[in-house]
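For reference, the chain that follows is the form predicted on its own, supplied as structure tokens.
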Amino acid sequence: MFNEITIIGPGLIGASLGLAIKSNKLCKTIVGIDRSVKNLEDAFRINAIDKRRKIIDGRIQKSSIIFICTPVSTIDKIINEISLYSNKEQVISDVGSVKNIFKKKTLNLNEVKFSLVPGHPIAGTEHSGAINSQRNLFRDKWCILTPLNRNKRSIKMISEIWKNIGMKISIMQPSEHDKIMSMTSHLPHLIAFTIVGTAFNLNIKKKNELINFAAGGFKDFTRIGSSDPKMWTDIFLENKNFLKETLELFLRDIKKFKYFIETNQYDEIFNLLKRTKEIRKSIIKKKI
């Protein structure tokens, strides 16, 4: 059991992490830091955190582990703020969906002012804020760690926390992570955000009835289109290189599908749909 852990940004992921850590008795005291007073109060009220702070200061030295659960564009800056007070025995991790986000200055501080073990628990919902946190959000899900060195102690500390709250661990290089996420997470979100706009930009006389006639498939597919705009704007821009490559592949396949439709190629369409159905079935069997 740790004496103290700090969670910076106890929103959906951060507060869910706090609830899971407390539920599994992994820490005596959890400190929450957030500029949003309302979110901080919500996290405290649901017992995801024990102490509330609005700023990073010298008190953070007492925490063995610091989790940064903020939008990816802010993580590097926050680490540099922490470094004003931290020591190399403290472990910093994050939950960001992009891992190639650290500047050279930050990397040079690693193992000098702190030990950095970037992480990404692949879990979440379309909702945000501590008020929507879930104690079992991470159970039976994957957490990817992208260690920047071979500090076995730090890697083990972060791994054990995620394992103890029910996650499976995978370790990979930051670029490998970002490429995989561009396909499995970032592109689907980009499509979901886009298709909602496409539907409601159609020239339909009775546009209000579009909502009434939105079939289950449309609603299911666009559920993630209601995710936090700030968080996803950050993700798209921070991972733009891999996302552009993935998007080009997707647009190529869309053009091919369009051609099949235009030229009435029944067999090509049928075989494509059959193949994707089989791939989907294999994914479900693996329970990932």
Ligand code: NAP
The other form holds:
Amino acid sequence: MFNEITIIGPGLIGASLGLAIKSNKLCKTIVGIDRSVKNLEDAFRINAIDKRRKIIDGRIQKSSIIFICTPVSTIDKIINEISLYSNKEQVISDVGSVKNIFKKKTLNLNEVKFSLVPGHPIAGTEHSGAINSQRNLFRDKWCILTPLNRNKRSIKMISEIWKNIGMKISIMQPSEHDKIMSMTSHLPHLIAFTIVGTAFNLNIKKKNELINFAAGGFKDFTRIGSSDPKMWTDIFLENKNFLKETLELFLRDIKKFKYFIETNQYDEIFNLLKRTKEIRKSIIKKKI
Ligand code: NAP
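Pass me the form predicted in complex with this ligand as well; I've looked at the form predicted on its own already.
Once more the chain from above appears, this time first in line as the rest of the complex follows.
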């Protein structure tokens, strides 16, 4: 059991982490630091954190572990703020959805001013904020860690926390993570954000009826497309290179599909759909 852990940004992911750490009795005191008074108050009220702070200062030295749970574009800067007070025994981790985000200065400070073990719990919802947090959000899901060196003690500390709250751990290179996520998460979100706009640009008389008939697949896209705009703008820009590559592949396949339809290629279309159905079956079987 740790004496103190700090969670910077106790919103959806940060407060869910706080709840899970507390319900598994992994820490005596959890400090929440956030610029959002609402999230700080909500996280405190639901007992995801024990102390509320608005700024990072010398008091952070008391925490053995600091989890940064803010949008991806803010993480590197926050680590630099922490480094003004931290010592090399302290472990910093994050939950950001892109992992190749650290500047050279931060990488140089690693192991001198702190030990950095970046992470990404593959769990979440389209909602944000501590108010939507769930203590079991991470149960039976995967957490990817992308350690920057082989500091066994720090890697063990972070993996043990996630394991104790029910996650399975996978360790990989940051670039490998970003490439995989560009396909399994970032592209699907990009498509959802686009398709909803495409529908409303359709030249049809009864636009309102579009909503009435949106019960099928379209509604699923609007759910994904309702995810937080700030968080997703950050993700698309921070994972620009891999996302561009994945998008090119997708556009190539979409063009091929269009060609099959234009040229009435029944077998090609049927086999493509059949293959997708089989992939879906194997995903369900793995209980992801
Ligand atoms: P969230 O609910 O919006 O919580 C983020 C919190 O961080 C907000 O209270 C926000 O305040 C605060 N914040 C932003 N910038 C800050 C700063 N510079 N200093 C202190 N606090 C700051 O977001 P979330 O959905 O939990 O996502 C947090 C992180 O988890 C992101 O990096 C995201 O990529 C990652 N992630 C998300 C999911 C998901 O499904 N949501 C899944 C896995 C990983 P304001 O509201 O004032 O901006």
